[in-house]
Each structure stands twice: as C-alpha cells, then as structure tokens.
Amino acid sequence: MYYKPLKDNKKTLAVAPMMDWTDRHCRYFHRGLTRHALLYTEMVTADAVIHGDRARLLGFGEDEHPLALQLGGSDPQKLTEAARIGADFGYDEINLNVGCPSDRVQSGTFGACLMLQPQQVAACLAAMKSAVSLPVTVKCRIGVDDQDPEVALDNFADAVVDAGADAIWVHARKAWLHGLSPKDNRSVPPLDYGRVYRLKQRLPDQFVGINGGIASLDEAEAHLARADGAMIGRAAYQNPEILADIDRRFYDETAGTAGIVGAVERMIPYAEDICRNGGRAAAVTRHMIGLFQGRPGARRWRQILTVESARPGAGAEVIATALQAVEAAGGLAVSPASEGSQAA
C-alpha cells in the first residue's frame, strides 16, 4: 500500500480535502492529533500550481506526511505538469477532484461535472500516471444531477481503473450541479453508502474508499468492514478531538501523539513562527476552535480563540491562555460530555 495501512489489513483512514479548511495550518494541527491518518490539501487548480505562488500554495512541513495533493482540472497536459510539480514538492499522492460542485469549478469544466466525462478523467489520470511515480487517485461522487448512480458510477470507475487509478474515493452522495448551492451539496443529497459498497464488491482488487457524513470513529470502523478506506470530513474539522484516538484504535500505536493537550502545546511555537514571519494568529487558531467540545471550559476556549486572536498584535499567547482557561474549568480532567451539560 502506498501509505501506512490500518494495522495489517491494508485499509486506510483519511481526513478529507476541504476548501478553505485543510490548509497547512489545519494539517499541522491535525498531524499533532494523529501521526498516521492520511491528510489532504485543499483542492488547488492545475493552472494555479503552474502559474501561481508555489511556495504559498504547495508548501508544507515534513511532519505533515503522509500527505496528498488534490488537484483540480480537466486538461491532461496541465494536470501532468501540476502533478510533476507536486511530486517535486514531496507529496505522497496526487488526487484528482471529481466531486466539487461549485460554480467556479463548473465554469472551468472540472470537479463534479467531470462525472459526465469519464473518458476525459481517464485521459487525465493516464497522463499523470505516466509522468510521476506517486500514486494517482481520484475522488468522485456517485453521480450528478439525473444520472442513475448504478450506471454512472460503474462507468466512471471502469474508465479510471483502466487508466490506472491507484484508489477511488467516493463521496456517497450525488452532486446537483443545478438547483443546490455548494454548501447544500455537502449535506442535502441523501447518502447512499450501499452504492459504494456495491462498487467495492464489483471491484474486489481495486482500492475503494468511502466519504460523506461519517461523524465518528465508530462509523468509520463500520465502513471499513465494507470498503478499503474511510474518509472523515466535517466531523474531523468541527470536532477535531475525534482524531486523537485514531492511532491507538486503528494503528495500534500511541507513540508520538501526546493527546489533545500535546497537540495544542505543539501549536504554540508553530503560531509564534507564523506570526514572526508576518502571518496572523487567527489564521492558525481558527482551525482549533472545535477542540474540547463537551468539556468544561469549551465555550471559553472558543471565545478566546475567536475574539482574542482577531485583535491587532495577537500572537501565540492566545493559545496558551485558552488552554489555561480549559484547565481551570476542569476540562482536561474529564472525558467529553454533552455540550449543554458540562461546557462552560
């Protein structure tokens, strides 16, 4: 397997690529909670990789591995060049986005609308595979608009498998390119996990991972009985504490992960360095706000990180202050409970 499997069964747990969320600050924070879950960048268009500020768009820390670069595009030549650049930066995987339903990607003829053009996706994947030695994967939906997912997903999967795709990650919802906003597309179309399971049954030798609405590690584990990988999205971002149990539960390992307190303390020198180089504390702390849900002091934690980090001149001390507030409230001495009953 091209990234560390779960224990010995060649299955994988991942944190989904999420626009405006999984930037390098977010990934650094998440890596402090889990050493082994596969992390993804936000989607970066091939044009941006080729013509943009590569250090800003593609830069990452060595301890973010294993890390996949998600690209957006539909031109094989451009995607090939972008994949080469990503490989030179040291990414562990190149992933093609065929799931984003935003207006911007539709106007650029990539993202979810490419579900309608499986042969074009296959051409893109084959070109990238020929150019890099990294795994080249795809993340898609079960279909778009009025497509029949039973037919559309099989046709799409067959095309990308023939092109050499190393993995197919499937968001188990349709994307509605007409009638739903990008935000609504993440939750309104009904989930159909069974469709992804059937794809895996039909392609027993192909890595098929599942994504969409996975809210807990219990749910992830249940999916892993039927698929090769489980990818957690919004739940990992909005309640990042669930990531802290991944290494023990799925990889039989705890060394190197100091729990949620260690993950927070790790962010203090990181934020100091970001601020020292002209960045803003709020750019770092915004990814940490969801931590400590259901613990005493959680509300104060959110307040400090949200308000104090936005003040002019705010620095890494905001993180330390917020952690002290949780400790003073007793939030580090108990397990999470319901937000209403314990958070203060």
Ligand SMILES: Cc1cc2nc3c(=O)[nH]c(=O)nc-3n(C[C@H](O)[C@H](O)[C@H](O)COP(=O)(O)O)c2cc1C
Given for the second form:
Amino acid sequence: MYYKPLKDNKKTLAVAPMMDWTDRHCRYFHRGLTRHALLYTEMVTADAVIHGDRARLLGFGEDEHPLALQLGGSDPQKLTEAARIGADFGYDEINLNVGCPSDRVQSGTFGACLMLQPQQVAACLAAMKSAVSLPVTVKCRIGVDDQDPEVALDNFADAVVDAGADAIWVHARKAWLHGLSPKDNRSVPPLDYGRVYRLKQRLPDQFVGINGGIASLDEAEAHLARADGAMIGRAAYQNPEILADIDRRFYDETAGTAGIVGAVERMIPYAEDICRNGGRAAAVTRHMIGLFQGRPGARRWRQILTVESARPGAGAEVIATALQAVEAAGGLAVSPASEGSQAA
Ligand SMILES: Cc1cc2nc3c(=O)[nH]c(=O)nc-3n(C[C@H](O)[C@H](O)[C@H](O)COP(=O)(O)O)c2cc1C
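Requested next: the structure of the form predicted together with the named molecule (the form predicted on its own having been shown above).
Okay, now the whole complex, with that chain kicking things off.
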C-alpha cells in the first residue's frame, strides 16, 4: 500500500526528490534506515524517459518500495507516455515537478514556472491520471516571483484537485524565477508554513503535504498535526540518522530495520555488487558521508569514505573500515550529541 497510514491517521513521511542526490544508491541506503518513509527519485524529464536509457534512468530494486517517480515536463501527451512507462517499471506513484526553478528547466517550460499555468498543469495531471491507475501527485511552491501566494496557491490547488491530483506537496516558499540560483531558491525566499496550513484547512479532503526546512522528526511531527504529510529533503540527506527513528516513531514498527549499524552493513554486499558490475564504490559511499553526525568518529568516517573510496580499485571494504573507525572511537556506544551538530 502506498500511503501507509501512520500510527493514528493517514499521513505520510517522505524523503524529498533531489537531483544528483536521491539516486538509486542513495535510496537503497535510506531504505535500510526506514522501511516505510515514501522515497522519491530525482526528477527525470518526460523526454528522457521516452527517449533515454530507461534501465539506467528508471531502474530500481524491489526493496526500494514505496517509491515515487518524479517527472518533469509540461506536455500532457509526453507526460502520459512517461507515466505509463513509469507504471510499467513498478513505481508506486507518479509525481509532477512544479517546483524546480533552474534555467534549464524554465527553458523547457516546466518546473516552478508552471505555477503561472495552473490549467496546463491540470491538463497534464488529468491526462496522466487517465493513463495509469497509480496515484498521480504534484510538488509545487506557494507561488513564484510577484504572485500573491494567497491567490496563486489556491488557484493552482483548485485546478489540480479538479484534475484529480492524489496529493499536493508544497515546498513552503516561493521560487524566484530570475536572479536566484536553484540553490539560493531553496533558502532565500522565506518559508511560510502558515500558507500551507491554510491550504490544508481550505481543502480538508485533499492530501496536502508540507516541505521545506524540516530539520528533525520533532519538527516533522509538529507539521503532521496540521498537514497530511511531511517531506524532508536536505536534513535527511545530510544527516541520514534522523531516518532511523521514523518507523518506530511514526509507523509503530518495532521489527524491521536493524538500526544504523545494520543499515551500514547492508550497504557492503550492495556496494560489492555495484563494483562487480563495473560501478565505483564512491558512487555508493558518497550518500553515506553524513551518517554518524554528532558521534565520536564521525570525522574519521567522512574522511575514510571520501578519500579511500576515491582511490582506484577501492571496493566495498571501505565501508567496513569506516564503520570500524567509528566503533573504535566509541561512536556506536553513544547517542549523537545533537541532531545537526558537527562533532568529530
Ligand atoms: C541537491 C538538491 C536537488 C533537488 N532536486 C529536486 C528535484 O529534482 N525535484 C524537486 O521537486 N525538488 C528538488 N529539490 C528540492 C527538494 O525536493 C526540497 O523541495 C527542498 O530541498 C526543500 O526541502 P528541505 O528544506 O527539506 O531540503 C532539490 C533539492 C536539493 C538540495
């Protein structure tokens, strides 16, 4: 089941789609930390899905479920074809990106600039919905440029709800389409959680999830009191240990994931397999560098994974070596100093 209900109600915790970050290796790692959080792919354009190397762009392992494919595009026909292909690959959800502000994306007329064209987005979603039986969802901003978010987000949401969107994930800040890099567009426009809560109040029957600046599970829980889902991006990637508490805390699951050490050990045979098939250990270990943040040995962990993994011929043994270094430093015996801290 896709939106696996949290303990007492139907809510969802998700790890955000992040280009260059939430690739297959990253998702395999995250899945070792949480069985239930909804994971998202990086954005893949509809054109790439249709014309590109599908096995490379869309392939994933069975144990990555539940997994949503995020598409970029604005052409209903192409998106429909891409959604169909995604469904055939076995994804659990198809999500449309209406939040990315990069120039490359704008020139293709998709991403955040589609906040200016709610009817076009609605046409895309309706077409995708008619082609696949999966949930079709959208991830958007509260507005762009000089739009008034009070008006723009309601107009946008009404259009996509009419089109049948199964979930609206809102990154709770505007995107500024000119003059800000994509990176700055994730921190400079101010967060406005209240705007997303008001959308949820106005649409009580619609799944509305919130994203942006959520740094801890305490914060996620506070959002879940006022929205249907909480999506964590950078904090999950940079400090993946926070994912390890999700199943127990939100899904009432005591069995299952084997904690952070188990999640690391699970990566060793995985990386061996990748290396055996011509891949590089560093492609896997780069996603693990943020683990153990705040624990003794964290710096050594980062060093070993960064430097040793990059050596020619480096293999999965790097992971075991780095884990031993954390253990030797006493990092496995204690709780992290605090979420987000940078202790050695
Ligand atoms: C490296 C990076 C790549 C991103 N790529 C995407 C993407 O492909 N699609 C998307 O919808 N958002 C993308 N985002 C935005 C995140 O999904 C999220 O909305 C944003 O980082 C705010 O959440 P956070 O504060 O929890 O990180 C990206 C963010 C980062 C940091």
